[in-house]
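Listed next as structure tokens is one chain, alone, in the form predicted on its own.
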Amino acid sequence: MNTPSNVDSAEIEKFSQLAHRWWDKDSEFKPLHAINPIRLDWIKSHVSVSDREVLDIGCGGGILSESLAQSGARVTGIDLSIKALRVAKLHALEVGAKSVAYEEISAEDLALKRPESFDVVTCMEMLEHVPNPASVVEACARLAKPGGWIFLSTINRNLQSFLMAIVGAEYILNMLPKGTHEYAKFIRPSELLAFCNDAGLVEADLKGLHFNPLTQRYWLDQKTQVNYFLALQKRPS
């Protein structure tokens, strides 16, 4: 396997350190326990997953992954965080999961060993976290098989989502820890959209998730001024 370049390491130790509290959903992950059925459903609404090879691409803990496989894909998840991946072992072996598999193994270097494997490819919250998220996009085409769907997600970039995501989520609310999110590495619709074109990927469903701290509920709506969902499909041969 070849060095990752793509790679913050910071980022990577953040995450390894809060890594034995990915199943724990009154910690800092209870934001993510809490959309993933929103994800799911999403993701479902456009393709089966049933008895589908689908990639996990940022998996963490295996919240997102452990849930395909529970809809009937065969998934692996990958990701750079060695602890992170311990927990997502641990859980599927405590819960059963047998059709979900964990590889310590960037995108990129993926897509050199299985180009044109699955048929599903996510990566979702992850692509905020890149110094590259253009070669992330590329690499999610090169491992989607021609016809493919590949879904991503990550945080616009502008003042409401900076008062939102990071003084409101991680400042005021408390409900991520202080220093999860960059600014500068937020990234527009447009600017995803053109990695997208230039990967040869076709726009499908463009969503905006949404929260309402009053009443804990989650939502997607067309409205994408902080956080977003984005479908696509890869071209065909």
Contents of the next structure:
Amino acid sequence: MNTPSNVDSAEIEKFSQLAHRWWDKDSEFKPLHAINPIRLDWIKSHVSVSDREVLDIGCGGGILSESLAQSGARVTGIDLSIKALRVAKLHALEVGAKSVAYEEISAEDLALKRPESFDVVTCMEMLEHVPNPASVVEACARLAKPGGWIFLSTINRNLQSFLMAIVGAEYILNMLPKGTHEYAKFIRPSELLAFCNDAGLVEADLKGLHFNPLTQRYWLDQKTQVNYFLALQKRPS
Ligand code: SAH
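Let me have the form predicted in complex with ligand SAH next, following on from the form predicted on its own.
In what comes next, the whole complex appears, and the chain from above leads the way.
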């Protein structure tokens, strides 16, 4: 395989180091487990995934991929952490999730091999870990079928997101390991929308994800200052 260029190997190493704990709901991955039902419902509120071809980019240990497969989708999960993919494959075997396959390939390389192949493309909590997020968004657009759906999530860049996503989550609440996120890699919704626009994707929904540490509850609303979800559609051909 060619060495993919749009990858930060230190980022991949961070996730690989923790990969064995991916399915431990009390581990560093607790937040991903906690938000998964919310993001799955949000995706399904826009498009039925049953019997659809779904691609999950930066799938890690497969929390979202597997839940999409359990919702009836045929899922391909891709990532560049071999260890995370190994965990994802083992877990799918353990729970008997048959309609999910995992592959070590970058979004850009898969877009060359399988353009316009997917009804739904998800890329969640991943864009803030790559050197060139616009290139991943462009690959998402190329991988989707005309009229297909793309679901992205990442973290906004401002004082509030710095205080909540880095100081709060990593240093005060210890929800995430220190160094999980780098402020400079956070992406403003306006920046992400510009990448999407350049790639021919049309905005369908933008929502903010919120967490109350006292109740441990997550919810979606219109405020996008910290974590946010963006749904888009590729123009029909
Ligand atoms: N999307 C999953 C996992 C998020 S963690 C979820 O939300 O449940 C971020 C993942 O992105 C990790 O598994 C990491 O290995 C992966 N990643 C980081 N850079 C990547 C790249 N350039 N290409 C593919 N995957 C990448």
